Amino acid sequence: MLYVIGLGLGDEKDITLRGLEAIKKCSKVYMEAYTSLLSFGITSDGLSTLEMFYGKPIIVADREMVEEKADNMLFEAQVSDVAFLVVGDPFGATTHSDLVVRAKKLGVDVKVVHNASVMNAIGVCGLQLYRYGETVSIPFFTDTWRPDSFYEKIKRNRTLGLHTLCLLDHFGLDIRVKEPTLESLCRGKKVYEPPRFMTINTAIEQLLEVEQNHMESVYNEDTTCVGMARIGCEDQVIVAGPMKQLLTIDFGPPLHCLVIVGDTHPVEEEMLEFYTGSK
């Protein structure tokens, strides 16, 4: 059996009890250490704060094995319980689809145990879950690459009167998580990036440089957004305000998401004004 478990989007207590007895009942637990990022950190003896609360040692699974060497992993839950930790929800902001249909095509049995997700916890906003359109990815730029594909679906949503929740691009962000450059697999040798997560400022900065090349008044400094620093952590800070106030706000360290705020009902407008200015 293949158990494919979220891990919610704050700490290590964050699993659900049926996680964790999934957990505890598995010969081998790897964990899924690229699309996102946790706040467990590492104890000086060198254990993590996950090993320590399930009590089981943990396998880090970086990008590279999970789309290349999954079938490892797989054979072994051909013959035993494995479990497979992912942060936030197995099928919210990035799915495992692909190694679902990969298990069943070997004839192993998968079990999902859902949690929470920047993709509902959003909500924690004020803004409502059904009033969003399709959701965007906001990657890095780099002198010879600016893409802009996101531009088009921000506009489709804020011509429909719809929120877009805007993803921020981030590598690295465990020390043990790789993405190789593009200089290196033109090469074909992988050497890996340095750490880093993209800021709310960031992303403002490069969609308002969109915005100037297109020229079709789609949003501006002015428009209302939401920036959103550790959703789900004790720490977590929610900030209301046009584009050109958040550019000047410190959210703190990662993980940062964005929302472009589309027409607003009254109560969403109630709940927003709790989060305008705040810090």
Contents of the next structure:
Protein chains: 2
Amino acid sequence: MLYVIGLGLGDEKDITLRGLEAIKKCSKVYMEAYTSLLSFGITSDGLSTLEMFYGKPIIVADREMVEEKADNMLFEAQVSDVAFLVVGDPFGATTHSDLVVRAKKLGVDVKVVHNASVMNAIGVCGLQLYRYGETVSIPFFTDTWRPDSFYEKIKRNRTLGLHTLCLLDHFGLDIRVKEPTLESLCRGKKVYEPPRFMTINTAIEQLLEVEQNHMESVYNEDTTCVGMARIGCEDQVIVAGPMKQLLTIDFGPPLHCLVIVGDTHPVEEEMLEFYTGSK
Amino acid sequence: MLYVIGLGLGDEKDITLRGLEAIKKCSKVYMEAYTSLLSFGITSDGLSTLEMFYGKPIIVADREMVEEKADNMLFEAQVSDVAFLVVGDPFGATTHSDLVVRAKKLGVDVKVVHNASVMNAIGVCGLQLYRYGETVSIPFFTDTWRPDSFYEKIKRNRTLGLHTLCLLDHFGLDIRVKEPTLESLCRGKKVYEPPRFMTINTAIEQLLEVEQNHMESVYNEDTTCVGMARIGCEDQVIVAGPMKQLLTIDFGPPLHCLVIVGDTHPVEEEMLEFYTGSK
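Same protein, different condition: the form predicted alone was shown, now please give the form predicted together with another copy of the chain.
What follows is the entire complex, opening with the chain shown before.
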């Protein structure tokens, strides 16, 4: 059996009892990414907080492993219980459908243990989930690569008065591999880019740049948005206000996301008031 | 402190450790609805499974209480720790923003403990959450009341190739009060309608009726949908297929929901294949 277990958004205590019970009985425990493991902290013994908490070692299954070497994990799951841990929900913003498809093709039974993910926890800001349109992703602009297909999607959502969740680009040690240099090829090892995550500020700068290029008045610096950092964590920060105001705020460590607010109902407005920058 | 705690979608083991710890230290524990409490089961002693599990009594806060008598609960929360339990996530399909707004106005600190809700757990069928458009609600049609504003929303989503989550009408003993009869007024008590929930079959019948009335070819009986019953529970049922096929399937007890499938990517298609009626 392969248990695909969502860990939720905060710390080690955001796992469900069902998820913890599954981990306890599994012979091996994998986790989706090295940076995810680190985000839960390291104890003074050098062990990860999660390993201490579960009383078991965790095998890091970085992006390469998931894509190329997952079969070993799945072969193990054919003969014993194996857990694969995922931050948030297994089918949240980052989906693990490909792993589930591969498991099912190998005849491995899969059980999913759900949890909160950014896709539903954003409800905490008071904007109702059923009034969101299509979700967009904002990628890091480079000098030569400035894709803006999100603009058209935001336009459609705003025409309909719907809210737009903007997921902001981020990648850890495990996700993006630099273009191999001659040196790294000679040494036969991959060189990873340092982890990066997009702040709400950068996202707004890019959004305003794209609006300036297209000039279709989809939004502007006075458009109300909600910036949310470390949602679901003890130190989450939620601020509602016009883009130009959110630009000036330091939201702190990752992860960040941004909602562009559509038409609002009275209860939504009352909730947003609690998060306006003035308070 | 008022803790608003999501219980997730399955049984008592779907609460998070964080949620359970909060309940343990609260002086009083409220729950949003009588039918929600019952859905977790009753022990042979006549206690609810949840009360046994927590070792505490649970005070049922039915819809009336939440709207009219919540202030008592909030006054308690001003001087001690109080838990308010919600099936799914506190800000999922049914939002509890109004309670949070009232709490904040009274100066009561609020902590939200997130969990899975139908709004993100539907990801398990393999359709990616960021490719959903606006969510629609399908209300029970009566002889005289057949509202179909969902049709226009589904049309927009389908024009854009997006998936549509249809939330299906349901109400328990606690939610809908019958129009008072002369008799009930004389006796001074309210008469409740029996609990009802809409099946996937009824939803599809209503959808096809509305299509016949509007004739805008938004969907038809060959349109691929995914019917999902008791999502996140041990006995969940997920079947993908054309509307006419899903019409013939008995999905069993509540709750049901339905997704009208938009344009699909290859990985989405592979996942849906596992759920096609033929398998």
